[in-house]
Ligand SMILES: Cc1cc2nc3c(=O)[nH]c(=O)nc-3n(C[C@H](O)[C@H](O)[C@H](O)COP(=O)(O)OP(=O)(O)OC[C@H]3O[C@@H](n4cnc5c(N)ncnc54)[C@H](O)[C@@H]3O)c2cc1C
Amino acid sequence: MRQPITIIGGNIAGLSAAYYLARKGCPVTVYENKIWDKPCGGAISIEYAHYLINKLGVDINAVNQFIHPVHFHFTNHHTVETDGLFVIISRYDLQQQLINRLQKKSNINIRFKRITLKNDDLLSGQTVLATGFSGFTRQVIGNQWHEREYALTLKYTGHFQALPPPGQRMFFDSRLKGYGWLFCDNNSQFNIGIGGLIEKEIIFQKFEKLIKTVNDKFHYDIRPARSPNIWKIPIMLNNWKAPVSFDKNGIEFIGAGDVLGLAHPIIAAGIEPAWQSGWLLGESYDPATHTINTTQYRHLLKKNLQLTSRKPFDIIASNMLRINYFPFKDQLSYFLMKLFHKKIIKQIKNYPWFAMVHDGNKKTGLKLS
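Write the structure of the given chain, one chain only, in the form predicted alone.
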């Protein structure tokens, strides 16, 4: 009987790796500490939502309701409106649903247990590391930890007393090196947050300013009753140049999702790139040797990221965002969005960030039935 591959982390990247490895006939054991609501906006593309519904039976009611347009706000009251691109999900609910469904699949064993390096008897020779920003990740990747760039995110959720103005809103500010968001679903629930490549003290100030802006300018009534949740999201521009595996205590740890800094370099969207990395891990598994080919994995990451969340446009725009004293940065961002938003939306729909669109040799299109 084949020994299972251990996966540490039972959120998006870890569960995706479990799903695709198991489909290749590889038994996996997933260890997860707990189900929790990660402090992020929870926006996923309509295409990815349908994929989760059709392939895994996840219940996402929002795709059957009106998809609100997206308003991109820039400084000096500039706004670009686009068609609806995404729906909002609860990270807690998504993780719970995925676990419930994968537990019923053959070759998948999910256990709720906190793992440390002392639990080496539970780790396989190749262990998938899907632990995101955590102390465990830091222990494993060592010096690579300090080469990561991190976006800080704050998020607050609540309910409106009255129905809010419709639409999803994103607020861009070059001084933040990120953006704020206000996402309202089709009932009274909302989540508001902010993320950027800046210091902790400044981002809390920016969050308070965002609350004031949406209340004063757009006539919402948001009054946080508690401090927002905070989290760090690792980001790397050219991920394929960095290691994808790390040797520790005689074990080869293979990174997936946030461990490799796969979140989008501009808007830090990480759900779909995390799912994609698990898919690519499965594509890199060799049933004959019962091993993951890390060279193939790196190759597929490069090909697919360059077609999805690391296109040349993304890299150029991301580098511009990081220049401290670039003149008229906000005005330029507005004009670029105004000029290219239709092309950007078309590109996202043609190559959703979650999808395998390249087999390492040529474009294959979406591998969706």
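Could you present the same protein in the form predicted in complex with this ligand, rather than the form predicted alone shown above?
For this one, just the chain is written down, with no partner chains and no other molecules.
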């Protein structure tokens, strides 16, 4: 009997790795601390939502209801409106549904336990590290932790009572290396937040300004009872130069999702890249040797990131964001968005920023069985 591969972290990246490894006949044991409502905007592309529904039987309520258009607001008061591009999911619900469904599949064993480095008896020679932005990741990846770039983000959740829900709105401010959002699900539950390469000193001030803008513009009365916590999303512009695995205490830890800083370099959307990395990790498993080929994994990651979240457009745009002072940034983005918005939307739909090529695609050279 083959020894199961251990996966630490049973959320997006870890569960995806479990699903795809198990499909290739590799037994896995997943350890998750606890199901939780991870602070997250919860925006996933419609394509990915369909994928979760069709492949895994996940019930994503929003897809069967009205999908809101997206409004992009710029500080010069211009707005570009597009068709619905994404739906909002609850992270708690998604994690719970995925765990419930995967638990029933053969080769997958999911246990609730917080792993520490002392639990070496539970780790396999190659262990999948899908622990996101956490103390455990920090202990394993050591110095790599300090070489990362992080997006800072905070969000507040509430419920609209009488007023009509605002749909999905994103707010761009030329002096902010990031964006604000107001996302709403079909039950009038909303979350509002701000995120990007923002300095810690100004993030609360920018968040307050966003709330004031929204209240003034739409006559809402959003008042967070207290300041939300700041969260970090690891972002790497050139992931293919960084290692995908880390040796610690004689174990080869293979990273997936946020551990590798896969979130989108501009919008910091990390759910789909995390799922994608689990898929590619599964694709790199060789049943003959019962090992994950990390050279192949790195190669597939590079190829897929370049097709999706690291397209030349994204690289140029994210480098521009990193320039401290860029005149007319706001006007320029509005102008480009307005001029090319049909092309941009088509591009997002074909190769979502959010971003995976779900089922294999001739350009990725992969075809899933």
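Heads up, when I say rigid core I mean the largest set of C-alphas that superpose within 1.5 Å between the two forms. Positions refer to the first chain, counted from 1. Model, not experiment: these values are computed from the prediction.
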Exercise for the section: State yes or no: after fitting on the rigid core, is the Cα displacement of T289 between these two forms at least 2 Å? Expected result: no
Completion exercise
Expressed in angstrom, the C-alpha movement of A225 between these two forms on a rigid core superposition is 2.8
